[in-house]
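There is one chain below, alone, in structure tokens, taken in the form predicted alone.
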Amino acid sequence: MSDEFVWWQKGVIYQVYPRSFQDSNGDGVGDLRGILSRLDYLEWLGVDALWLSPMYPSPMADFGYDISDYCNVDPLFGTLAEFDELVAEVHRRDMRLVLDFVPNHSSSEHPWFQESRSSRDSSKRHWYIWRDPAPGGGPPNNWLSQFGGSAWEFDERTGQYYYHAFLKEQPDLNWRNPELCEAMLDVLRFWLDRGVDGFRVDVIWHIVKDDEFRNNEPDPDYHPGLAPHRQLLATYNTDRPEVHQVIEKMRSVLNEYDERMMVGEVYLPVERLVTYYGGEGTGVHLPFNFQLIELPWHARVLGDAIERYEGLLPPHGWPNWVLGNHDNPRIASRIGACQARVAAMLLLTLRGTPTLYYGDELGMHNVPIPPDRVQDPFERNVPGMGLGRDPERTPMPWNAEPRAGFTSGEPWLPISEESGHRNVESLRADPTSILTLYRRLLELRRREPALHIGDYVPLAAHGDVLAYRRRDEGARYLIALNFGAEPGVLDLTGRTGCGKLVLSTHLDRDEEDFDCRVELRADEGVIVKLNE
């Protein structure tokens, strides 16, 4: 059963941010030769994927997010040569490599924009998404800019505003002209050619706007707490109908290679995100699945929304999940050290596609920045609201040392204070850490198709605890999930057979028998083997 699945059903997706991954030339910032010096780490943690965030030439207005140059690589990180040689030792260690594609907007310093620019009869105008000012003056209209104030910027020398959902620095690309489309997928076939076996698109339900440009609503549940943006409703610059056909644009270059995939990075609501997918061999492999993030650490609240996800899958669609990313902050600072390994224990065993965040298996926490080493553009934008995402892109600790071993200068963030003891070295070397913890879970994980591949068969359970089985035609498993910070029961007589215990998240108990009830100590998750 399992070999009529691919690679990304199966496997598990590790995100690299490469700046915060591995320097190796001292200048602070991570590189590809940092990550190449790093392979042996992830192929022994038990990973399938490396998924890199942006490597391509750029300004860093957004780092790396504001695109110069599609095709190669920034010096910063390293050289298309040294690129090629990432994706062959990835290979050799039966890994696999997903690049970041961010088709939404480039550089204001790309060659297209600044011939877009240059006249309003630059054979690139409509390569971008330009308007004449309002009736009296002023934006086109009422849209705003993800990092504050309005999306529009207007141009002095051709008297027309262009629209960018992101920096001012970061023009919309104008999905709706066919020679840009052609020129985007192109990029794609570039990437394919070199080897990358898929992609993670960037900001996918915001590739297509409204061609009425209509004004948006307000939202009526914002209130000041929120990002700026929120006060709108985003009803006619994101998740436009056309977007699918763009999709399905991109899906088709996709198809013309073996078992190459996409990941598409949707914030909605699940019923829009579900839509996603689109017909068969038509959207996006895996919709990226944000729940285990934005949803309140519950146990009944989770076990509802893993419900609800599996039921409105479309037939052809393949679940996925993702605790943490370049975006949120990190997992255990969100929900604390002791749940963090429950966190993890969960990811690993439902049903779907897991996505990891580096340094998520060390127990990272968000890294307190202070002012005058903020680097985000978003916090320099709306600042004092806590909406700054440097806390959880800061250097991956290695080991002891004071530079934790990402680098011999000075780190382009501050490395935490807990690397002195929360770093690859001393958790690898602790049978209980939670690095420790991760391994085990990859490994059992990728041993047995039941948990890779099996069915999900949520159970009864009341109070902190979250309980399911996963089988297929050769085991079976109970995953029982304590979200409590007191002792917890699960009692399944006469609803399954007896086992055997096989992993706590504690890491202090294995081989017990089970005899249809499961005591679980105080944020603690198990996974119990049960008898055919």
Second form
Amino acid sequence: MSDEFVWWQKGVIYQVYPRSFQDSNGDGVGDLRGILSRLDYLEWLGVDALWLSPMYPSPMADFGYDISDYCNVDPLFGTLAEFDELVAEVHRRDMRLVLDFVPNHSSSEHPWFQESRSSRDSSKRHWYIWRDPAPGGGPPNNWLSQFGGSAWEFDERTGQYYYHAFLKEQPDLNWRNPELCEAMLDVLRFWLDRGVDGFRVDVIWHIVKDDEFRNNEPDPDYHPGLAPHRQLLATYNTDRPEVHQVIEKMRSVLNEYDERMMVGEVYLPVERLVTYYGGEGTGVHLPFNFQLIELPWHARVLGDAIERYEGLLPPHGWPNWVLGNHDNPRIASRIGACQARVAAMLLLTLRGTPTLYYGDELGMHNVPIPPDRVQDPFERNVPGMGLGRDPERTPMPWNAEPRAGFTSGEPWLPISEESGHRNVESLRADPTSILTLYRRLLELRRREPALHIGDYVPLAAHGDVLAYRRRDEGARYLIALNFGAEPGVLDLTGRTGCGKLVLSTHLDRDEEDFDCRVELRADEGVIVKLNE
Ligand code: GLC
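Alongside the form predicted alone that was just displayed, please also present the structure of the form predicted in complex with alpha-D-glucopyranose.
Below: every chain and molecule of the assembly, starting with the one above.
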């Protein structure tokens, strides 16, 4: 049965933020050679696919999400030849490589934009979104940039505004233009031909805007604790119906190749999110499901959310789950070090493809960034609101040395003060560490089809305890998680058979008998293999 499923359904994705994974040349910024040198670790850990955040040529206004050449590697990260070596090495280890594809905007330094802004008659003028000023002057409408201020930038030379959903250094591409569309689909082919297994598609719900450029309405639920762009509902600049036609075009390129996939970044309510699966063979394989990032960390809330999500999936829709990424505070900082272990067990026992953010397997926390070391443009533009993303982007600690084995130079972001003990080398040697837990969870998930492709059956979500079963033809597992700091008991007498406890988040209870009743310590999760 397992053969009916493909790698991106059975496997686990690991996100590498290249700037912070491993530096090989002492410039304080991670690079492709560095990633190559750490593939042994990733193989040991037991992940199946790597997703690399952008490593393309970029002025780095948004740390690589502002691309000036879609078909090359930034010299900071290495060369195309090194990239080819990385693909080959990843494949040799029977792993997959997923690249970040950033279709919504390029860098303002991309030659396409330079050409586009050169004159109103430029052949690439309509590759971007240019509008006249409003009748009385000023921006064409009220749309706001995610990074603060108006989303329109006036260009003196041609007397028009261009639209940028993010920084003004990131002008939005116009996917309604067939030539631009073809040029971007060729970018996909360029990387697919080099052997890339798939793409994580950046802000995919943003790529088509309203053709009438209507003003957005104010959001009645806005409060000043939220990012300023949230003052308006993003009705007309995101999630437009025509986006699905563009996705279908991207998907048909992937369909020209074997078993390639795309996972799309979509921050929308779950009933909108699932529309990104599209029809069979036409949508995104995995629209990122960020509910574990967005929802309060409560057994009941999450239990309900899991069931609702499962119920909303289209018949061909494969689920997926995420605990963290380079845009959100680290899981251990959100819910605490003890619950981070419960989160690991949840992520790796739910039905659906898990994506694991580098360093979360070490229980890394957000790292406080002194004001003079702030890098993220979001923090610079909208300071002091805690919106900056540097704290979750700090270097991976490999060992207890002062620079954590990450670099021989000055790291681009500070290294965590915890890295003296919270580093790969130390945690690998500790049989009860969170890293050991991750490795054992990954190993169990890979070994047991019930855990990677089996059904999800909810059992209980009350108080602080969430329990569910995973099952396929061969085996049945019970997972019970205590989201609280008090001990809890789960009594399933009459509802489930006996079995053996195979893993506790505390890593000290293997092979205990289970007789339908399980006592959970504070912050403990367990996996029980049920008898047939
Ligand atoms: C996505 C990326 C984020 C970036 C933004 C603009 O949300 O994940 O890091 O700043 O797109 O490209």
